[in-house]
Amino acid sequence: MISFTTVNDLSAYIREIKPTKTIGFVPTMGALHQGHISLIKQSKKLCEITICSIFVNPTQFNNPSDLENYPRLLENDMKLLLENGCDVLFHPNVAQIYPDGLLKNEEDYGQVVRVFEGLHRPGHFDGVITVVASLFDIVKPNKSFFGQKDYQQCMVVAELIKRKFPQIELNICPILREESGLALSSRNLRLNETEKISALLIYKALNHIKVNYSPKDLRKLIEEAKQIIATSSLLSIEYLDIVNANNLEPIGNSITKVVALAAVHCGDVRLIDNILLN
(Lines of atoms letter the chains of each structure in order from A and count residues from 1; the text may use other names and numbers.)
(Lines give C-alpha, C1' and ligand atoms only; values in the text may rest on other atoms or scores of the structure.)
Protein backbone atom coordinates (compact mmCIF):
# COMPACT_ATOMS: atom_id res chain seq x y z
CA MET A 1 0.00 0.00 0.00
CA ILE A 2 1.26 3.45 -0.94
CA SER A 3 0.61 6.28 1.51
CA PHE A 4 0.34 9.98 0.64
CA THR A 5 -0.07 13.00 2.91
CA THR A 6 0.00 15.82 0.36
CA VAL A 7 -2.30 16.72 -2.51
CA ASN A 8 0.64 17.30 -4.87
CA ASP A 9 2.12 13.84 -4.35
CA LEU A 10 -1.23 12.05 -4.67
CA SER A 11 -2.14 14.09 -7.75
CA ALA A 12 1.13 13.14 -9.44
CA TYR A 13 0.42 9.48 -8.75
CA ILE A 14 -3.13 9.76 -10.10
CA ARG A 15 -1.96 11.50 -13.27
CA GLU A 16 0.31 8.55 -13.86
CA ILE A 17 -2.29 5.79 -13.39
CA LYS A 18 -5.52 7.51 -14.49
CA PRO A 19 -5.28 6.85 -18.23
CA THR A 20 -5.12 3.06 -17.79
CA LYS A 21 -6.65 2.21 -14.38
CA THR A 22 -10.17 2.36 -12.97
CA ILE A 23 -10.03 4.15 -9.61
CA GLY A 24 -12.36 3.31 -6.73
CA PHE A 25 -12.52 5.76 -3.83
CA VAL A 26 -13.55 5.20 -0.21
CA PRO A 27 -13.55 8.45 1.81
CA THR A 28 -13.48 7.94 5.59
CA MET A 29 -12.73 9.76 8.83
CA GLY A 30 -10.72 6.83 10.15
CA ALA A 31 -11.33 4.66 13.23
CA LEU A 32 -11.97 1.98 10.64
CA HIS A 33 -14.12 -1.08 11.25
CA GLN A 34 -15.46 -3.92 9.13
CA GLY A 35 -18.13 -1.64 7.70
CA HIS A 36 -15.41 0.48 6.13
CA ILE A 37 -13.54 -2.64 5.06
CA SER A 38 -16.66 -3.87 3.25
CA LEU A 39 -16.45 -0.70 1.14
CA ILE A 40 -12.78 -1.40 0.40
CA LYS A 41 -13.64 -4.95 -0.65
CA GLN A 42 -16.45 -3.79 -2.92
CA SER A 43 -14.14 -1.24 -4.52
CA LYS A 44 -11.53 -3.94 -5.11
CA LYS A 45 -14.15 -6.08 -6.84
CA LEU A 46 -15.14 -3.31 -9.24
CA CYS A 47 -11.94 -1.27 -9.69
CA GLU A 48 -8.29 -1.82 -10.49
CA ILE A 49 -6.99 0.71 -7.94
CA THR A 50 -8.65 1.39 -4.57
CA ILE A 51 -7.86 4.64 -2.77
CA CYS A 52 -8.99 5.26 0.81
CA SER A 53 -8.81 8.67 2.46
CA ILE A 54 -8.65 9.23 6.21
CA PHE A 55 -9.46 12.79 7.16
CA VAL A 56 -11.39 13.99 10.21
CA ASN A 57 -13.20 16.89 8.58
CA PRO A 58 -13.62 19.82 11.00
CA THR A 59 -16.29 21.62 8.94
CA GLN A 60 -18.90 18.86 9.38
CA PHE A 61 -18.82 18.95 13.19
CA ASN A 62 -21.18 21.47 14.72
CA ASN A 63 -20.20 20.29 18.22
CA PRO A 64 -16.55 21.10 19.06
CA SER A 65 -16.36 18.39 21.74
CA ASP A 66 -17.56 15.80 19.21
CA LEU A 67 -14.69 16.76 16.92
CA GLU A 68 -12.23 16.66 19.81
CA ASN A 69 -13.42 13.23 20.97
CA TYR A 70 -13.62 11.63 17.54
CA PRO A 71 -11.33 8.57 17.67
CA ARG A 72 -8.07 8.86 15.75
CA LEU A 73 -6.37 5.48 15.27
CA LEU A 74 -4.17 5.92 12.22
CA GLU A 75 -1.71 3.12 12.98
CA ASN A 76 -4.49 0.57 13.44
CA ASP A 77 -6.33 1.93 10.39
CA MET A 78 -3.25 1.51 8.21
CA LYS A 79 -2.85 -2.07 9.40
CA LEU A 80 -6.47 -2.88 8.51
CA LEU A 81 -6.17 -1.30 5.07
CA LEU A 82 -2.93 -3.14 4.35
CA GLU A 83 -4.43 -6.48 5.44
CA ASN A 84 -7.40 -5.96 3.16
CA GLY A 85 -5.55 -5.01 0.02
CA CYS A 86 -6.12 -1.27 -0.18
CA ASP A 87 -3.78 0.15 -2.81
CA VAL A 88 -3.46 3.78 -1.70
CA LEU A 89 -4.03 5.68 1.55
CA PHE A 90 -4.44 9.45 1.52
CA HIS A 91 -4.24 10.99 5.01
CA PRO A 92 -3.76 14.74 4.66
CA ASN A 93 -3.77 17.39 7.36
CA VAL A 94 -6.33 20.20 7.49
CA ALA A 95 -4.14 22.66 5.57
CA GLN A 96 -3.96 20.28 2.60
CA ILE A 97 -7.74 20.12 2.27
CA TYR A 98 -8.46 23.71 3.32
CA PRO A 99 -5.50 25.79 2.08
CA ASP A 100 -7.66 28.94 2.13
CA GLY A 101 -9.18 28.33 5.56
CA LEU A 102 -12.22 26.41 6.77
CA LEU A 103 -14.66 27.41 4.04
CA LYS A 104 -18.03 25.67 3.58
CA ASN A 105 -20.43 25.05 0.73
CA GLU A 106 -22.92 27.90 0.32
CA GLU A 107 -25.03 26.40 -2.48
CA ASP A 108 -28.60 25.40 -1.63
CA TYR A 109 -29.03 21.62 -1.83
CA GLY A 110 -32.70 21.75 -0.85
CA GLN A 111 -34.79 19.44 1.30
CA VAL A 112 -32.19 16.73 1.60
CA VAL A 113 -29.86 18.94 3.70
CA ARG A 114 -32.58 20.56 5.82
CA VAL A 115 -34.28 17.65 7.56
CA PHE A 116 -33.13 15.09 10.15
CA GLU A 117 -29.32 15.37 10.32
CA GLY A 118 -29.46 18.74 8.61
CA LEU A 119 -32.00 20.05 11.12
CA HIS A 120 -30.25 18.75 14.22
CA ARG A 121 -26.69 19.43 13.06
CA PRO A 122 -26.80 22.85 11.36
CA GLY A 123 -24.06 23.24 8.75
CA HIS A 124 -23.11 19.57 8.91
CA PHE A 125 -23.94 18.77 5.31
CA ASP A 126 -22.34 21.96 4.03
CA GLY A 127 -19.13 20.59 5.54
CA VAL A 128 -19.73 17.16 4.01
CA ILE A 129 -20.39 18.64 0.56
CA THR A 130 -17.25 20.78 0.80
CA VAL A 131 -14.90 17.99 1.81
CA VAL A 132 -16.31 15.35 -0.54
CA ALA A 133 -16.15 17.77 -3.47
CA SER A 134 -12.55 18.60 -2.58
CA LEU A 135 -11.60 14.92 -2.30
CA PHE A 136 -13.35 14.09 -5.59
CA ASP A 137 -11.37 16.88 -7.28
CA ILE A 138 -8.13 15.49 -5.85
CA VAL A 139 -8.68 11.74 -6.33
CA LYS A 140 -10.66 11.90 -9.60
CA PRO A 141 -12.25 8.49 -9.06
CA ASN A 142 -14.33 6.52 -11.52
CA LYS A 143 -16.42 5.03 -8.73
CA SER A 144 -17.07 6.09 -5.13
CA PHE A 145 -18.22 3.90 -2.23
CA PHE A 146 -20.32 5.01 0.74
CA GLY A 147 -22.15 3.07 3.46
CA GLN A 148 -25.92 2.99 3.81
CA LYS A 149 -25.63 3.60 7.55
CA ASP A 150 -25.16 7.29 6.73
CA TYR A 151 -28.27 7.17 4.55
CA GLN A 152 -28.94 10.89 4.35
CA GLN A 153 -25.28 11.57 3.63
CA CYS A 154 -25.50 9.15 0.70
CA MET A 155 -28.41 11.16 -0.68
CA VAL A 156 -26.48 14.40 -0.27
CA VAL A 157 -23.47 12.89 -2.08
CA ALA A 158 -25.80 11.65 -4.82
CA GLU A 159 -27.04 15.21 -5.33
CA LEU A 160 -23.45 16.52 -5.34
CA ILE A 161 -22.49 13.97 -7.99
CA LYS A 162 -25.56 14.83 -10.06
CA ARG A 163 -24.69 18.54 -9.98
CA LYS A 164 -20.90 18.56 -10.28
CA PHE A 165 -19.39 15.10 -10.81
CA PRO A 166 -21.63 13.17 -13.24
CA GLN A 167 -18.62 11.13 -14.34
CA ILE A 168 -18.36 9.49 -10.90
CA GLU A 169 -20.48 6.42 -10.15
CA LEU A 170 -21.94 6.27 -6.63
CA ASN A 171 -22.07 2.84 -4.97
CA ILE A 172 -24.09 2.62 -1.71
CA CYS A 173 -23.11 -0.48 0.25
CA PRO A 174 -25.30 -2.26 2.84
CA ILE A 175 -25.04 -1.64 6.58
CA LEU A 176 -22.80 -4.08 8.43
CA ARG A 177 -23.97 -5.06 11.90
CA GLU A 178 -22.63 -6.91 14.88
CA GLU A 179 -24.34 -10.26 15.56
CA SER A 180 -26.49 -8.41 18.08
CA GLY A 181 -27.80 -6.10 15.34
CA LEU A 182 -25.89 -2.99 16.42
CA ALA A 183 -24.76 -1.09 13.33
CA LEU A 184 -20.99 -0.90 13.06
CA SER A 185 -19.79 2.65 13.75
CA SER A 186 -16.58 4.36 14.77
CA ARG A 187 -18.59 5.95 17.59
CA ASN A 188 -19.23 2.51 19.11
CA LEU A 189 -15.67 2.71 20.46
CA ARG A 190 -16.92 5.35 22.90
CA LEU A 191 -19.66 3.11 24.35
CA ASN A 192 -19.10 1.16 27.55
CA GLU A 193 -20.57 -2.33 27.85
CA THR A 194 -23.76 -1.15 29.56
CA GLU A 195 -24.32 1.51 26.90
CA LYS A 196 -23.70 -1.04 24.15
CA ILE A 197 -26.49 -3.22 25.52
CA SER A 198 -28.86 -0.27 25.60
CA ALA A 199 -27.85 0.75 22.06
CA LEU A 200 -29.17 -2.58 20.75
CA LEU A 201 -32.67 -1.20 21.31
CA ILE A 202 -32.18 1.14 18.34
CA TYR A 203 -32.01 -1.74 15.88
CA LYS A 204 -34.75 -3.58 17.78
CA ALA A 205 -37.02 -0.56 17.29
CA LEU A 206 -36.17 -0.21 13.59
CA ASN A 207 -36.67 -3.92 13.02
CA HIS A 208 -40.06 -3.70 14.76
CA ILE A 209 -41.01 -1.07 12.18
CA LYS A 210 -39.82 -3.25 9.30
CA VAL A 211 -41.65 -6.36 10.49
CA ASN A 212 -44.89 -4.51 11.14
CA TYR A 213 -44.71 -1.93 8.36
CA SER A 214 -47.93 -0.78 6.80
CA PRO A 215 -48.40 2.69 5.27
CA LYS A 216 -51.86 2.86 6.85
CA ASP A 217 -50.88 3.59 10.46
CA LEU A 218 -47.39 5.05 10.53
CA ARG A 219 -47.84 7.22 13.63
CA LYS A 220 -48.81 4.21 15.76
CA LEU A 221 -45.84 2.23 14.46
CA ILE A 222 -43.43 5.10 15.17
CA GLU A 223 -44.76 5.46 18.69
CA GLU A 224 -44.31 1.72 19.31
CA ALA A 225 -40.70 1.97 18.13
CA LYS A 226 -40.07 4.97 20.35
CA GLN A 227 -41.46 3.05 23.33
CA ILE A 228 -38.96 0.24 22.68
CA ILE A 229 -36.08 2.73 22.83
CA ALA A 230 -37.56 4.43 25.89
CA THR A 231 -37.21 1.23 27.94
CA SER A 232 -33.59 2.28 28.57
CA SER A 233 -32.93 5.38 30.64
CA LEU A 234 -29.56 5.70 28.89
CA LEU A 235 -31.20 6.46 25.55
CA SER A 236 -32.80 9.69 24.34
CA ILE A 237 -34.34 10.01 20.89
CA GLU A 238 -33.37 12.93 18.69
CA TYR A 239 -35.54 11.77 15.80
CA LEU A 240 -37.24 8.63 14.56
CA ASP A 241 -39.41 8.71 11.46
CA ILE A 242 -40.57 6.85 8.35
CA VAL A 243 -40.19 8.73 5.08
CA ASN A 244 -39.87 8.52 1.33
CA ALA A 245 -36.45 6.95 0.76
CA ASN A 246 -35.92 8.91 -2.45
CA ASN A 247 -36.25 12.44 -1.05
CA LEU A 248 -36.84 12.13 2.74
CA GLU A 249 -40.27 13.71 2.37
CA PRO A 250 -43.47 12.40 4.01
CA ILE A 251 -44.86 9.28 2.41
CA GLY A 252 -47.39 9.83 -0.35
CA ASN A 253 -49.67 7.44 -2.19
CA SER A 254 -47.24 6.21 -4.84
CA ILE A 255 -44.11 5.42 -2.84
CA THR A 256 -41.96 2.53 -4.03
CA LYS A 257 -39.13 2.92 -1.53
CA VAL A 258 -39.48 3.74 2.16
CA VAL A 259 -36.88 4.13 4.94
CA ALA A 260 -37.03 4.40 8.73
CA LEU A 261 -34.36 6.75 10.13
CA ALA A 262 -33.25 7.24 13.73
CA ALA A 263 -30.76 9.31 15.71
CA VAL A 264 -30.43 8.42 19.37
CA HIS A 265 -28.13 9.61 22.14
CA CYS A 266 -26.67 6.79 24.21
CA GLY A 267 -25.03 8.46 27.16
CA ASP A 268 -22.72 11.04 25.56
CA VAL A 269 -22.57 9.26 22.20
CA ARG A 270 -24.87 10.10 19.30
CA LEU A 271 -25.78 7.09 17.15
CA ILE A 272 -27.63 6.97 13.83
CA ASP A 273 -29.19 3.99 12.09
CA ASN A 274 -31.76 3.22 9.42
CA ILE A 275 -33.60 0.37 7.76
CA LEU A 276 -35.19 0.11 4.33
CA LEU A 277 -38.77 -1.09 4.66
CA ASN A 278 -39.51 -2.37 1.17
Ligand code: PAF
Contents of the next structure:
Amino acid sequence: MISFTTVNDLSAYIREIKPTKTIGFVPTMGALHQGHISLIKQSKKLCEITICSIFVNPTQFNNPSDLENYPRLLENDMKLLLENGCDVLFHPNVAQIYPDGLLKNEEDYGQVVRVFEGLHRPGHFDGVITVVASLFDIVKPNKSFFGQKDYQQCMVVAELIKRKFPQIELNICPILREESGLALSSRNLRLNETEKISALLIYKALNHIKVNYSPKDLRKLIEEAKQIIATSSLLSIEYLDIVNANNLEPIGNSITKVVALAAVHCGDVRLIDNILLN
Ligand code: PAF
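Please move on to the form predicted together with the ligand, as the form predicted on its own is already shown.
Let us now look at the entire complex, which starts with that chain.
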Protein backbone atom coordinates (compact mmCIF):
# COMPACT_ATOMS: atom_id res chain seq x y z
CA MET A 1 0.00 0.00 0.00
CA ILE A 2 1.29 3.47 -0.88
CA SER A 3 0.65 6.22 1.66
CA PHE A 4 0.35 9.92 0.81
CA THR A 5 -0.03 12.86 3.17
CA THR A 6 0.11 15.77 0.71
CA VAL A 7 -2.25 16.78 -2.08
CA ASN A 8 0.72 17.41 -4.39
CA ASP A 9 2.16 13.91 -4.05
CA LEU A 10 -1.22 12.20 -4.39
CA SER A 11 -2.11 14.37 -7.40
CA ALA A 12 1.14 13.42 -9.17
CA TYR A 13 0.32 9.74 -8.57
CA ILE A 14 -3.27 10.17 -9.81
CA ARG A 15 -2.06 11.92 -12.98
CA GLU A 16 0.15 8.93 -13.66
CA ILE A 17 -2.48 6.17 -13.18
CA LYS A 18 -5.69 7.95 -14.21
CA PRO A 19 -5.50 7.46 -17.99
CA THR A 20 -5.51 3.67 -17.71
CA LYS A 21 -6.92 2.65 -14.31
CA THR A 22 -10.40 2.73 -12.80
CA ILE A 23 -10.14 4.45 -9.44
CA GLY A 24 -12.42 3.48 -6.55
CA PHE A 25 -12.56 5.85 -3.59
CA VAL A 26 -13.56 5.16 0.03
CA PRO A 27 -13.54 8.35 2.13
CA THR A 28 -13.38 7.74 5.90
CA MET A 29 -12.54 9.45 9.17
CA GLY A 30 -10.55 6.43 10.36
CA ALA A 31 -11.19 4.19 13.39
CA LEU A 32 -11.88 1.64 10.71
CA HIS A 33 -14.07 -1.41 11.30
CA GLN A 34 -15.52 -4.15 9.14
CA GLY A 35 -18.16 -1.75 7.80
CA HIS A 36 -15.40 0.34 6.20
CA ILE A 37 -13.62 -2.80 5.08
CA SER A 38 -16.77 -3.93 3.26
CA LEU A 39 -16.54 -0.66 1.25
CA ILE A 40 -12.87 -1.37 0.46
CA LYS A 41 -13.80 -4.89 -0.66
CA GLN A 42 -16.59 -3.62 -2.90
CA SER A 43 -14.25 -1.04 -4.43
CA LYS A 44 -11.63 -3.72 -5.05
CA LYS A 45 -14.27 -5.83 -6.77
CA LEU A 46 -15.31 -3.02 -9.13
CA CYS A 47 -12.10 -0.98 -9.61
CA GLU A 48 -8.46 -1.51 -10.46
CA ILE A 49 -7.06 0.88 -7.84
CA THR A 50 -8.69 1.49 -4.45
CA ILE A 51 -7.89 4.70 -2.61
CA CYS A 52 -8.98 5.20 1.01
CA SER A 53 -8.77 8.56 2.75
CA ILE A 54 -8.53 8.98 6.51
CA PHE A 55 -9.25 12.53 7.55
CA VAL A 56 -11.14 13.63 10.66
CA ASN A 57 -12.93 16.56 9.10
CA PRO A 58 -13.24 19.46 11.59
CA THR A 59 -15.97 21.33 9.67
CA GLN A 60 -18.55 18.55 10.02
CA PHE A 61 -18.42 18.46 13.84
CA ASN A 62 -20.81 20.90 15.43
CA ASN A 63 -19.72 19.81 18.88
CA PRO A 64 -16.06 20.49 19.78
CA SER A 65 -15.89 17.68 22.35
CA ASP A 66 -17.17 15.21 19.74
CA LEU A 67 -14.30 16.27 17.45
CA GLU A 68 -11.81 15.99 20.30
CA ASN A 69 -13.09 12.56 21.38
CA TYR A 70 -13.27 11.12 17.88
CA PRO A 71 -11.05 8.00 17.92
CA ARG A 72 -7.76 8.38 16.04
CA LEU A 73 -6.12 5.01 15.46
CA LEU A 74 -3.96 5.47 12.39
CA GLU A 75 -1.56 2.61 13.02
CA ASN A 76 -4.35 0.08 13.47
CA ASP A 77 -6.23 1.53 10.47
CA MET A 78 -3.17 1.17 8.25
CA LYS A 79 -2.78 -2.44 9.31
CA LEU A 80 -6.42 -3.21 8.47
CA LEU A 81 -6.17 -1.50 5.07
CA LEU A 82 -2.98 -3.36 4.24
CA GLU A 83 -4.49 -6.71 5.24
CA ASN A 84 -7.47 -6.04 3.01
CA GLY A 85 -5.53 -5.07 -0.07
CA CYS A 86 -6.19 -1.32 -0.18
CA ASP A 87 -3.81 0.15 -2.79
CA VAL A 88 -3.47 3.73 -1.60
CA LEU A 89 -4.02 5.58 1.69
CA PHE A 90 -4.40 9.36 1.76
CA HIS A 91 -4.14 10.82 5.26
CA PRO A 92 -3.62 14.56 4.99
CA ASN A 93 -3.51 17.11 7.79
CA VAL A 94 -6.06 19.93 8.12
CA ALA A 95 -3.89 22.51 6.28
CA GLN A 96 -3.74 20.25 3.21
CA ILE A 97 -7.52 20.09 2.90
CA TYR A 98 -8.29 23.61 4.17
CA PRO A 99 -5.40 25.77 2.89
CA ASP A 100 -7.62 28.88 3.12
CA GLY A 101 -9.03 28.18 6.59
CA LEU A 102 -12.09 26.25 7.75
CA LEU A 103 -14.57 27.59 5.20
CA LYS A 104 -17.56 25.45 4.28
CA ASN A 105 -20.31 25.05 1.73
CA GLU A 106 -22.85 27.86 1.53
CA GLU A 107 -24.96 26.49 -1.32
CA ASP A 108 -28.51 25.42 -0.43
CA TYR A 109 -28.90 21.64 -0.78
CA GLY A 110 -32.62 21.74 0.03
CA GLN A 111 -34.83 19.53 2.16
CA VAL A 112 -32.31 16.74 2.43
CA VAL A 113 -29.93 18.85 4.57
CA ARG A 114 -32.67 20.46 6.64
CA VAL A 115 -34.25 17.49 8.40
CA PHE A 116 -33.02 14.88 10.93
CA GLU A 117 -29.20 15.09 11.06
CA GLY A 118 -29.31 18.50 9.38
CA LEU A 119 -31.74 19.82 11.98
CA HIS A 120 -29.97 18.34 15.00
CA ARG A 121 -26.40 19.00 13.83
CA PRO A 122 -26.54 22.46 12.24
CA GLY A 123 -23.84 22.91 9.59
CA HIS A 124 -22.86 19.22 9.69
CA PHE A 125 -23.76 18.49 6.08
CA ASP A 126 -22.10 21.70 4.84
CA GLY A 127 -18.90 20.30 6.33
CA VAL A 128 -19.49 16.90 4.71
CA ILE A 129 -20.26 18.50 1.33
CA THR A 130 -17.10 20.63 1.55
CA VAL A 131 -14.73 17.80 2.43
CA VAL A 132 -16.23 15.24 0.04
CA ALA A 133 -16.11 17.78 -2.83
CA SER A 134 -12.51 18.60 -2.00
CA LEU A 135 -11.53 14.91 -1.79
CA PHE A 136 -13.35 14.17 -5.08
CA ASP A 137 -11.39 17.03 -6.71
CA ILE A 138 -8.11 15.61 -5.44
CA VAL A 139 -8.70 11.86 -5.93
CA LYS A 140 -10.72 12.12 -9.17
CA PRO A 141 -12.33 8.70 -8.68
CA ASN A 142 -14.46 6.86 -11.21
CA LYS A 143 -16.52 5.26 -8.45
CA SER A 144 -17.12 6.24 -4.81
CA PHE A 145 -18.26 4.02 -1.94
CA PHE A 146 -20.36 5.11 1.04
CA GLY A 147 -22.14 3.14 3.78
CA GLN A 148 -25.93 3.05 4.09
CA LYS A 149 -25.42 3.43 7.85
CA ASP A 150 -25.24 7.20 7.17
CA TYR A 151 -28.39 7.10 5.08
CA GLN A 152 -28.95 10.84 4.92
CA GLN A 153 -25.27 11.47 4.14
CA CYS A 154 -25.64 9.14 1.13
CA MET A 155 -28.53 11.28 -0.10
CA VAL A 156 -26.52 14.47 0.38
CA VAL A 157 -23.56 12.97 -1.50
CA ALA A 158 -25.95 11.86 -4.27
CA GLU A 159 -27.07 15.49 -4.59
CA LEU A 160 -23.45 16.73 -4.60
CA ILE A 161 -22.60 14.24 -7.34
CA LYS A 162 -25.65 15.27 -9.36
CA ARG A 163 -24.71 18.96 -9.10
CA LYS A 164 -20.91 18.89 -9.40
CA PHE A 165 -19.47 15.44 -10.15
CA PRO A 166 -21.84 13.65 -12.55
CA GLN A 167 -18.88 11.58 -13.82
CA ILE A 168 -18.47 9.84 -10.42
CA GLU A 169 -20.57 6.75 -9.71
CA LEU A 170 -22.06 6.48 -6.22
CA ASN A 171 -22.13 3.01 -4.66
CA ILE A 172 -24.11 2.68 -1.43
CA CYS A 173 -23.11 -0.42 0.53
CA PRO A 174 -25.34 -2.19 3.09
CA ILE A 175 -25.05 -1.67 6.87
CA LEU A 176 -22.89 -4.22 8.66
CA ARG A 177 -24.12 -5.30 12.08
CA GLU A 178 -22.70 -7.20 15.01
CA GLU A 179 -24.43 -10.54 15.59
CA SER A 180 -26.47 -8.74 18.27
CA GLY A 181 -27.85 -6.33 15.63
CA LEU A 182 -25.84 -3.28 16.70
CA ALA A 183 -24.79 -1.37 13.56
CA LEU A 184 -20.99 -1.16 13.26
CA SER A 185 -19.76 2.36 13.98
CA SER A 186 -16.48 3.95 15.04
CA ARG A 187 -18.45 5.49 17.91
CA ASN A 188 -19.20 2.04 19.38
CA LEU A 189 -15.61 2.14 20.70
CA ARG A 190 -16.79 4.75 23.18
CA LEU A 191 -19.58 2.56 24.63
CA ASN A 192 -18.95 0.61 27.83
CA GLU A 193 -20.40 -2.91 28.18
CA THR A 194 -23.64 -1.74 29.86
CA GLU A 195 -24.17 0.96 27.26
CA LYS A 196 -23.53 -1.52 24.47
CA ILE A 197 -26.34 -3.74 25.78
CA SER A 198 -28.71 -0.76 25.90
CA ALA A 199 -27.66 0.32 22.39
CA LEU A 200 -29.02 -2.97 21.01
CA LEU A 201 -32.51 -1.63 21.66
CA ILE A 202 -32.08 0.80 18.75
CA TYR A 203 -31.92 -2.05 16.25
CA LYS A 204 -34.63 -3.92 18.14
CA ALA A 205 -36.90 -0.88 17.74
CA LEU A 206 -36.12 -0.41 14.04
CA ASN A 207 -36.58 -4.10 13.42
CA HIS A 208 -39.94 -3.98 15.22
CA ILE A 209 -40.96 -1.34 12.68
CA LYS A 210 -39.72 -3.43 9.76
CA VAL A 211 -41.46 -6.63 10.89
CA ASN A 212 -44.77 -4.86 11.58
CA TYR A 213 -44.63 -2.27 8.80
CA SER A 214 -47.79 -1.30 7.02
CA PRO A 215 -48.36 2.18 5.58
CA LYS A 216 -51.38 2.55 7.87
CA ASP A 217 -50.82 3.15 11.57
CA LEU A 218 -47.35 4.68 11.19
CA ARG A 219 -47.80 6.80 14.33
CA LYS A 220 -48.64 3.71 16.40
CA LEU A 221 -45.59 1.88 15.04
CA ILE A 222 -43.30 4.82 15.80
CA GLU A 223 -44.71 5.03 19.33
CA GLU A 224 -44.12 1.31 19.91
CA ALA A 225 -40.54 1.62 18.65
CA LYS A 226 -39.94 4.60 20.94
CA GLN A 227 -41.27 2.59 23.86
CA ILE A 228 -38.77 -0.20 23.15
CA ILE A 229 -35.93 2.34 23.34
CA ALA A 230 -37.41 3.96 26.45
CA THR A 231 -37.02 0.69 28.38
CA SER A 232 -33.39 1.69 28.98
CA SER A 233 -32.72 4.75 31.11
CA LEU A 234 -29.33 5.10 29.37
CA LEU A 235 -30.98 5.94 26.04
CA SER A 236 -32.56 9.20 24.95
CA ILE A 237 -34.12 9.59 21.53
CA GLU A 238 -33.23 12.56 19.36
CA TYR A 239 -35.44 11.46 16.47
CA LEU A 240 -37.12 8.31 15.25
CA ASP A 241 -39.30 8.51 12.18
CA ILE A 242 -40.56 6.70 9.09
CA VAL A 243 -40.23 8.67 5.85
CA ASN A 244 -40.04 8.51 2.08
CA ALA A 245 -36.62 6.97 1.40
CA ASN A 246 -36.15 9.04 -1.77
CA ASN A 247 -36.50 12.52 -0.27
CA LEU A 248 -36.95 12.08 3.52
CA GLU A 249 -40.38 13.70 3.31
CA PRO A 250 -43.51 12.34 5.00
CA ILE A 251 -44.92 9.34 3.16
CA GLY A 252 -48.46 10.64 2.69
CA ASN A 253 -50.47 8.46 0.32
CA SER A 254 -47.68 7.82 -2.17
CA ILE A 255 -46.45 4.32 -2.88
CA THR A 256 -42.71 4.67 -2.41
CA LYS A 257 -39.55 3.24 -0.91
CA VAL A 258 -39.70 3.81 2.85
CA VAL A 259 -36.99 4.10 5.51
CA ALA A 260 -37.06 4.24 9.32
CA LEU A 261 -34.32 6.48 10.73
CA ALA A 262 -33.18 7.03 14.30
CA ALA A 263 -30.63 9.02 16.29
CA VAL A 264 -30.32 8.05 19.94
CA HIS A 265 -27.94 9.18 22.68
CA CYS A 266 -26.48 6.31 24.65
CA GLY A 267 -24.72 7.84 27.65
CA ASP A 268 -22.78 10.62 25.94
CA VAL A 269 -22.39 8.80 22.64
CA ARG A 270 -24.71 9.72 19.79
CA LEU A 271 -25.68 6.75 17.62
CA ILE A 272 -27.59 6.68 14.34
CA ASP A 273 -29.15 3.74 12.54
CA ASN A 274 -31.74 3.08 9.84
CA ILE A 275 -33.60 0.30 8.12
CA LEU A 276 -35.29 0.13 4.71
CA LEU A 277 -38.84 -1.14 5.15
CA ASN A 278 -39.82 -2.30 1.68
O1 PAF B 1 -18.89 9.12 6.81
C2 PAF B 1 -17.80 9.64 7.14
O3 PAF B 1 -16.94 9.01 7.75
C4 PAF B 1 -17.55 11.11 6.81
O5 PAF B 1 -18.71 11.86 6.95
C6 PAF B 1 -16.90 11.32 5.44
C7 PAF B 1 -17.83 10.88 4.32
C8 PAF B 1 -15.60 10.57 5.36
C9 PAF B 1 -16.61 12.81 5.24
O10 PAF B 1 -15.76 13.30 6.23
